[in-house]
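Taking the form predicted alone, here's one chain by itself in structure tokens.
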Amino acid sequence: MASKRQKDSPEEEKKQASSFPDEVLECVLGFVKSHRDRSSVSLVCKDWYNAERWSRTHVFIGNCYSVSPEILVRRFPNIRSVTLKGKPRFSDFNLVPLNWGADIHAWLVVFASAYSFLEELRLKRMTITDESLEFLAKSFPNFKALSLVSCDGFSTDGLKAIVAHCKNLTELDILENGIDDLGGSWLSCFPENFTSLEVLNFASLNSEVNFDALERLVARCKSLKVLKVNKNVTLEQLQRLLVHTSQLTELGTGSFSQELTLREYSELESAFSNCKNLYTLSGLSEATSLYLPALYPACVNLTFLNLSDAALQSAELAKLLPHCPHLRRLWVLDTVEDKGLEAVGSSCPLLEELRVFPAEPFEQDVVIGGVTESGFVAVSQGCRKLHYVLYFCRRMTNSAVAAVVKNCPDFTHFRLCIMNPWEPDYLTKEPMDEAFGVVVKTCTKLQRLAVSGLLTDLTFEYIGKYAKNLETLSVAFAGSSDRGMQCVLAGCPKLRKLEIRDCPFGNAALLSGLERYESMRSLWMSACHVTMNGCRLLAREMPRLNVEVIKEDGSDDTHAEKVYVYRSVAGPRRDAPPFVLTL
């Protein structure tokens, strides 16, 4: 019998790995889409590093200060598409001051010299001025796709420059931005011979649009697949648009508040009947039971229904959902109440993602309405494939959460937001520790977790012990002592983002992560018990980290009110405003 082949040495394995011809290796790498996988490939050997370097065309940067544009263009010379995130996520809650940074312009200047062939730019929580948008429009002749999500600094004048100069534009996606809306005339700046648009989303803009220009644009863009209009587009106007867009796969409607004649309603219903390819439907502002039936024919193939702008009642939702047999994702307001969520449980067996948002997020004294633990349990009983939940409510119980995860043990994202800080189990008056304990014990695939309610350090002991695949943790108004944060940092090996606000964690908790922060993307702490001396010690011990403290007017000189820690290969940022201290 022939002897078994001996295992190759590491040197021989590397030599064999690098023996592929460059053309073959680059062809193989073309099938590797994951950023993580491509990064792993680049570590195999020098040949693979070079092949991955030259063949990569898209780059994702989760923190615009983790690397400089100069370093990026040296590392990857052939990038066509860039996705870039800027401010910390808590900027969505107004916790990051204006003029904090994350300005895109310095990146664009470098890209103009190194990536003149750039085609796509996708920004989130970045600052981009009208001047930058004009520079972008005039510097990249092959530019095709612009996506701005939660960005600020620009106006509709900047959009005019984009649509007037980007002759090959296929995508313009403007979502939830702090935009200075100067009117809808920007739509008339598309050239009359322009026909390439495939995605147009201006749902978050407030002003009235130039509808004649919009209708002409939609009519001549035969490849348009995604159209999301704002609330100023009426039902009659929507019907006129749908006549030209039977090929749409995603639609965001305008307002449903208009009164229609029988003829107009019939025409609207007919237009929706022709939308056989819709997979995503959103908008429906002010939708009521009067006009919802017109939508039913277009719902047959829907996989995503976004009702976060539609204050539907339970009866209206219950009538709509049976027409959506393939629904995988559902976003609703808590106006649907528990009865509406019961309808979700009975009508949506394929549902994988549920988000329930508060209709009145800043109203503390709501007594009637909203959703409770019973609606949450009802969804879990009927939707056993559920693995992503964002659930805003004003009360919850440990037993209800236990029932939910027993029914749906495959959660990867579990974000429970009990809106009243320090709210206990309203039946037993006990902390919500056991609820989140059962989540991390049961849901072994959990990647993202947001905790809320009255929580002691026991919750964080559970997280550290059981949440071995956790990547993002968001904490607010929780914990008893430093031990809570220490348990998380010691026990969650895959943790990448840790977001903490209004918790009793101090220097001991902060410094317990010395061995972890370089493997994480970022740490945010605000309104905790961290001091300037603690932050200085962290910066001294970890010189490759950027440790930033936001000091606003009137803040205590010894207290670090807002701390942002992140790894960077570019060193301290050069554009920090005076109120950001880099230690």
Contents of the next structure:
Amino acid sequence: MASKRQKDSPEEEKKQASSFPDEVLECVLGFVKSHRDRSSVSLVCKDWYNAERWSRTHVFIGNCYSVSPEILVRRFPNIRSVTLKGKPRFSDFNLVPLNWGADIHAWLVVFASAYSFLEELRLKRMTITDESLEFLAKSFPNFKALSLVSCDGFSTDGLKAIVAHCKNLTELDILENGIDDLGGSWLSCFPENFTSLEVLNFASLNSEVNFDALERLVARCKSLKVLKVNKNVTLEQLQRLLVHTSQLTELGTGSFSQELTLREYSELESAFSNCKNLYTLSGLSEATSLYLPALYPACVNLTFLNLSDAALQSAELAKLLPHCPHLRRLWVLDTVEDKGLEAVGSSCPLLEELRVFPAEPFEQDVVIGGVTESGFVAVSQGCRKLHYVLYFCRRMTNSAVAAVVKNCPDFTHFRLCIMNPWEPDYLTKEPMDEAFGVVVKTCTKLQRLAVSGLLTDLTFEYIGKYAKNLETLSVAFAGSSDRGMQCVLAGCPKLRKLEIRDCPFGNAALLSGLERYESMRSLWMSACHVTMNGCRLLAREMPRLNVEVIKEDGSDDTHAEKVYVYRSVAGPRRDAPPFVLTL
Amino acid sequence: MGRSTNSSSSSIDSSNHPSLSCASSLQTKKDLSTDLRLGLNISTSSEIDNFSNNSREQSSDWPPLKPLLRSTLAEKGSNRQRTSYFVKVYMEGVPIGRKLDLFAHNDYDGLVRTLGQMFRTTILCPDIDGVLSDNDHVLTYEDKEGDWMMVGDVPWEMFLTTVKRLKITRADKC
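For comparison with the form predicted alone, provide the form predicted in complex with its partner chain.
Now the full complex is given, and it begins with the chain already shown.
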């Protein structure tokens, strides 16, 4: 039951008689979906602020510590869907210690009383325990969608509670979490009369689920649109599942290698022929050229192909791609090499996003294999609509990057990771400054940038001067002095997230951003030259920022090894563990 | 972790190139893997290499890859690097030998089972099976130094680095 607004006093009613009735305004605002637009709406005037807050049903909180659950429920009484992000992004790479925080429980307790009709909860980089999952399952009778991405703290036992108690569950999306996989029996906890599932993603869970239970579940959930299974599901089992699911729009297969008889293979092929509605395909672990052709009939409408689990060779990729004429997003491993990327260039004219992940990221002595600057250029030549790239490589040149952005000037996301730190231009041995210079000069719509390779302050001068739409910047092993960071903070008006590691930026750089940090979501600096005194100064000057230092064992007391600065209306954290110092 | 050594000095001369001071920590990792490889008689990475790789991977924070992708790739990496290592196996009294891929096994039990099937005999381990009679067979191997040793005394991974050939001999010879 949505809470109703109290009637205004007679005086106010008179004033409003000439303006838009509240109910109409709220109705109109119901069509405004984007949270940024809603934020703008709420700033127009008091009436609009109120109309907006009463009509908002979905809230997005990019930093769980920027606001408290109490403040949230006071402002927005009718929320049905909450998206929360917790830890700083570098926690994905083991830079944030365990038990740092971002625990959802306090939020759930408040939601249980204020938002009893809550339907959706989407968490990224938060901690959620089995107890919290059980609490969630039992507190919200209308609960429909749970999405946990890069979260930790729970086990498959917690999933059992969700599955068993949420009668109206439509979505269960468990992705890349650090969880205790205690077995696959959670899947068997779906009640036999349960049929509402539309999205099921357990691809990143390791243990085997009961296949019969899965098959029965898939057969009775006629609205199932998204199904992503884990590696333990075999090809033969997949075929049995596909028989029930011709309406799937997203499929994540299990392991794609198995000894199949000719008959089993043709059954698989016809199962895939039935999947004409697929837009997204992923999984395919251990896929080989032997069975990939069975897939071809299902690729006809594909817009997103995720091959980051399938170590394909260039020839296999070259044979697969012509069957995907509508491909817009492609994720691959660098086993496809430059030759595979040439095939991408020639087969995917509509491609908008490319991510190339390294198959052997920890081998520093790899001389053959992987992708190079030529592959990058080859893709750009054929895929002129490319605007999102994430490219892991071991060598790159300034001229190659210049060629790429000349072909594709519309980049909004340019993330280049040259895996060996401080790696210079492969041909000229010069810094890679000019590469990123030409990116920011040419790509005026650039929102997100990740830099790598040997970089001096010049790169950051370019960024500050040209990257006027930049919102997120990731920097590692780069720069020569404080000046680099100062240029960015002074020059990028739309900067919201700045994450820096292993750079020679110190207190002068940190403090040059005093005026900026309140308009940003957060700043992360680790292994730089910032000291505790510098952080204290920042905290003193800017009381509405939370300035936190993560103390590592054995580091010296003056150096601030890991600094996390963010704006907050909730004040300093009350749940900080002992190794997080709030200054 | 000692990943970035430049952070310990409080004043860095701006003329110092960062790579000179930061490079040493990553350089150490590189040397470690080379040293381990030099100690092995196998040219491709053996499981010992993967061991050290794994422990570094767990604590590694570079390149910036998510943990799940990291561990999936680690598995893939070790699977693909593991090629094969075939050694000759002779049974005493049988002039024609066989060849066996040691990398296809994870431990001594697997090896003994396979050999038992290959040679249609039971191979016994002295310490587990108690006193042997003269008609039983045991498994021996020739190591890098040319000595013939009883199989099973050293950890499996170490065995792989030193074994050159196998022989199934009668117990009375041991």
